[in-house]
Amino acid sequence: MEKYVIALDQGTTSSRAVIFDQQARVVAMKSFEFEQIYPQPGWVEHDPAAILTSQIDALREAVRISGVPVEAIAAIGITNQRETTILWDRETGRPVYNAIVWQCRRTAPIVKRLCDEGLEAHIRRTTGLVPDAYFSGTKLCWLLDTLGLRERAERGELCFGTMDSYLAWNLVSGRPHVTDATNASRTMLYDIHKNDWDETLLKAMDIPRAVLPKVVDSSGVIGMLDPEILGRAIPVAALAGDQHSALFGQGCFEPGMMKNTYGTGCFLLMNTGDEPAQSQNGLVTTIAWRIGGKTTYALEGSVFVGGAAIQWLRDEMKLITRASETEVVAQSLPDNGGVYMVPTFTGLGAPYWDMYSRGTIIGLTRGTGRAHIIRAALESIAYQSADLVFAMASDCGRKPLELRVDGGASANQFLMQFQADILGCKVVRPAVIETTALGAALMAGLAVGVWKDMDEIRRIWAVDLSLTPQMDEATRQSVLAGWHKAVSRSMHWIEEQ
């Protein structure tokens, strides 16, 4: 019999179910939205309640349209929207408070506060992160402080966990509660040298650890679906956060392998192997997964404003009706015009770090049209980008040969040959292009045998556009020289507050 196996992909906006069959090909796919919660200015919040019905909602409609036999499917895997966090009575089941989103800002005096006590440095060096709200371990604090939690974490009473975890607990038999090395990573509590929790970030956000899950290996069988949810126990056998799994399911199994996910902003990430790579470039270290105990670290890097950019162009602006449009735009010019556009709607990430940048679009004249324009922003995602790869070779000492893209901007034709262009290295785009799903069903089918080893995964990931660099050396440096100019330019626009 075909044997299938599902991912569980749980996103900030929605929850997917994605089926794929031997070939990793995707079966059938569904996915529901759930309501943003903004109960005040910077706040992000979530029902946990609705994203584990639209979960739950998900997987058994992408049974039902796939017609795929349960008794077919050999395992789940589960991949989640990271930094989001959630704190339940370990008795009842029940969130004590909505999921505060990774997006939230209202722990930045929290962390002032760490950075205030002399921590920043031990956070860099133990945790890999920059310290910041956006990580989980100052939400759980936060938590534990306005609720008045303590005693009862203390007693063992509640449990913390990111959106894996609380999926995990609900959809295992037993209620297991367990995160990934992937997810805990990115708590601003765990030692990702020692693969433990760190005693003086705990004591500093006074976190005991009876509260905290048990963390497991990234591919291996947790528990059994309850078979109420699709009548049949089922292994669940993997856990990982989504850009973690998108690495995996770009088959990045070899250090100094890449991949760039081009959405609203670009998640850029690199196999370091198995030693944690230090960056001198304000990238974060991280874990990339674990697997038979085996820790396999990356590096990874934010573009704030990348897709974005294109949506600018088409709400705001009213250029372009549909982001398609940009492509047939773009070719119709043999070059920028000398235009350059800096996104930096939100300031500028790294490797640069100046959050009082501002949007800047640079080198108009009169000749200047509605087409240079739009070739500018297509042009900044990938100059965005190029810059993280750049960061990240100097920090590994390797010069980049290939990078795997994937997300929706990766469609673009003209932006993935210009990425290909101005990096000098060859752009690759997989046949499937979801693979954060991807790489959560091939880690649960490696635990359970579908694919008997990672040798047999690289053989399946198939090419759908493989494109060379076609820019001559000296246009290259010239068009980069011109980005960096432009990007100086954009620097320190506001006031410092």
Second form
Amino acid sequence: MEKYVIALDQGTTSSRAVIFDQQARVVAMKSFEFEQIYPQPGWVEHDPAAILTSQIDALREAVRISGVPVEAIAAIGITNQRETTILWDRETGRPVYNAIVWQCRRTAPIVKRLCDEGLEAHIRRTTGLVPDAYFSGTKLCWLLDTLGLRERAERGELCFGTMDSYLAWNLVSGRPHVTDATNASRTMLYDIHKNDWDETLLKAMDIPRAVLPKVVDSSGVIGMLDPEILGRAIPVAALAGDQHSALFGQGCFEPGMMKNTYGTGCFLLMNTGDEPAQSQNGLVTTIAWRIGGKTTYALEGSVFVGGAAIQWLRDEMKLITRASETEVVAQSLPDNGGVYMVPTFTGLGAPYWDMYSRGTIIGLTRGTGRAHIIRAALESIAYQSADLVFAMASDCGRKPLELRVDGGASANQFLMQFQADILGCKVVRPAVIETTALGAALMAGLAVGVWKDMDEIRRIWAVDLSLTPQMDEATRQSVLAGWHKAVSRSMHWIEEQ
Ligand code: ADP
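Could you drop in the structure for the form predicted together with adenosine-5'-diphosphate? We only have the form predicted on its own so far.
And the full complex, kicking off with our chain again.
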């Protein structure tokens, strides 16, 4: 009998369920959105009950529309929005507060306190992260502080978790309190070298171990799906943060292999093998996955404004009506006409890290037109991504060989060709663009033997588009120099507070 694997993809705005067949092709997919709660400026929350309902509904609906018999479902994998934090009562399972979403800035003062206490270098070294309010540890600290829950936490009456933990607790019989190594690596509490919670950081945030989940492999059976949900107990066999899952779903199993997701922002991850690379360029070191007790590491960097630059052209500048129009417009020009856009609406991330940079369009002449601006916006997505690739390559001493791509803007062939041109390496888009879901499905299938090993996965992983660089080296060097000059002009623009 044909076997199927389901991925539950619990994202920031929606919960999805995707069913894959043994060839790793999408058979059916369903998603439900849920509300974003903004209690005050800079704060973002989710209602855990709404997330749970949307996720279970998506699972049931996907199975129903697929027509796949539940007996044929071999495993379920979970992938999730990272860092979003929930604290719940071990007895009743009831959350003590809304989920605090990764974007929420409320814990910035806690991060500042940790840095004032001289812990910045320690955080960088042990957790691989750059201290920031994104990560879940300070959110947990805030909950314990604000709600006065330290004693209850110490007595083991409360459970902390990210979305993977919360779903595992609620969907798996026996209520396991677990998280996987990738999600743990985003807490800013986890020593990624020792694979254990870090005592210094637990102490600094006064977090008792009794509240923390057990850290398990990313691929491995954690228990059986509660039979109430689909009428049958099915192994739940993978947990992984979304970007890590996408790296796996892109088949980036070897050191040096990397993927970029072109969405509102861009997320670039490079597999660095069994050694964590310490970045000299402001990138984050993270756990790519842990399988069979063996940890694989990755470097991660992100572009704050990626596809959002195209949304800006559409919504604010009214230069286009649909994002896809940009492809033909950019192709109508032989080159960029010397025009560069640096879309640093909120500051500049790795490898520059300048919060005082602001957006600029530079190199304008009397002949500059709408097409140049549109092309410059598209090119900016590729340049910013290239800066991350070059930073990663320099951190781990490897020449980039190939970039695997996904996300909404990877549909733009001009952008993908330009990316290949300025990187000077191949750009490859897979047949299954749902790489986040695919990664969790592959890890789950691997755990229960749907796929024998990574080699088998390599064989079924299929390419849709493969682009090789066409630009001559002199042009490449010249446009990169133009970009870097434009970046330098955007820097230190607003007054430093
Ligand atoms: P997210 O998951 O962050 O919501 P998606 O992966 O759905 O993002 O991608 C949407 C983003 O990609 C938007 O910012 C949009 O402007 C951009 N985008 C979508 N299609 C294209 C295209 N053909 N060319 C350029 N940008 C595009």
